[in-house]
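First comes one chain, alone, set out as structure tokens in the form predicted on its own.
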Amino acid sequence: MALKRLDKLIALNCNVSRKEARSLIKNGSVTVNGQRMLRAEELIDTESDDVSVEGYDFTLKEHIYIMLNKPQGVISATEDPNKKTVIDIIPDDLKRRSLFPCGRLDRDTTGLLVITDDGALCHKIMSPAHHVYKTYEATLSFAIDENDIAKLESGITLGDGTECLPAIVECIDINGFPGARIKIREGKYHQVKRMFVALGNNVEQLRRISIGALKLDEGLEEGECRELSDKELELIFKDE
């Protein structure tokens, strides 16, 4: 990993501003390899240097990756003056100032959402060019048939003329109601719902269960989250 400025790392890992990070350094609250550091511009090797900050449970990481089981009624945004966002429900011990949701789930859609501060990883996940499939379970008004599946898997055209890439679709039962498991590698506005509307159907409930081969941790209740491991991050770019 490349060398990073000390004040930037303190700001990221302590969830403080760069100005506050520089104050912590100036006040002698920061040690590197057991020695107090007073220069904010000091370069730190995040793989070998041992950094400590008095008053903080400090773990040195360049980026953080969080799996959230998104609940209904929460919007996929960093901030909103009137609505609760997915960032609002992240616990303080995982929060950073630069966190954002990687992609979006509709307000009433639940399930797997990755929260991070790594823009490069987010772009890689969301870009259709990287072929990262997102898998959803949709509870429907009516059961789909083989003709419906064929339309979705050949690349359905939405009501406004938007053409979708081919999906992978399976008819399933969801708690006694008609449903479908659908895999897409795009993220158009309300895409899954609009795909079924184009068939003359409606999505009653929608839940994302996986991104690539990374599956939602069924041990997480809606609204709960946890940090992802390096091995789990690798699963995002593998097929189920």
Ligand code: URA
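From a predicted model like this one, the values you see are computed outputs, not experimental measurements. Positions refer to the first chain, counted from 1. If you superpose the two forms and keep the largest set of C-alpha atoms that fall within 1.5 Å, you have the rigid core. First, how it differs from the form predicted in complex with this ligand.
Core-superposed comparison between these two forms: the C-alpha position of residue 57 differs by no less than 2 Å.
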The other form holds:
Amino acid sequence: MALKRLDKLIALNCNVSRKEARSLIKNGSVTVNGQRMLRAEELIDTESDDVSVEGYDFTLKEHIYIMLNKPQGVISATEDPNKKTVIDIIPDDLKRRSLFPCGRLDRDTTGLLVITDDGALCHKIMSPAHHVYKTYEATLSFAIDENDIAKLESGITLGDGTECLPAIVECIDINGFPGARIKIREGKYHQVKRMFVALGNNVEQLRRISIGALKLDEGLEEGECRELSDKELELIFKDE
Ligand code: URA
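Other form of same protein, the form predicted in complex with this ligand, not the form predicted on its own:
Full assembly next; the chain just shown is listed first.
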């Protein structure tokens, strides 16, 4: 059983402030299991109670988790005065007030980004202590060899002296261009690009294809997103 305050759930699920949620409750717009509910502090069981607001039924969830296939040209931020953000491209039916991207992909990086309003989950994904590997496909200027792979897999030192944790690396072909599939479990600034620069190479294009065992849904075009299921969320914390 997951008990949550009615006003909090209405605010989260209807994309309104707590104050607006309380006035919806006060003016009699909210019913719980068919009964009009006038108490904002009423505790609701999100798994079994039926809540409706102004006649519309809601499946009440405390948090939302979205998989976005990030396109190039948008920034991994919640707002920006000049540039389009990943939050700007979330459709209205999935939008909530407190959404944020879970970690950052560079403006020109594409692929899997989780957008949520759950800070605890985001911390768990991002913290190296939780060992969640993120897998990227990098199109490179030159093919890598065994020697490069050995350096990346033993923990490469970046140009500024920053030491990286060991990565897991495979040499691949990406549409006829040299490439690498690389798994890392930390998120230093421009990390993958700088790891290849440290080898005298250059990343031409970068795409994230998975987080843990959660794979980017190839049915999503760049710029498209959809909600994650509970099962998919669990995959984040499993090994591929
Ligand atoms: N590493 C990078 O260099 N860029 C990204 O966007 C993600 C990882």
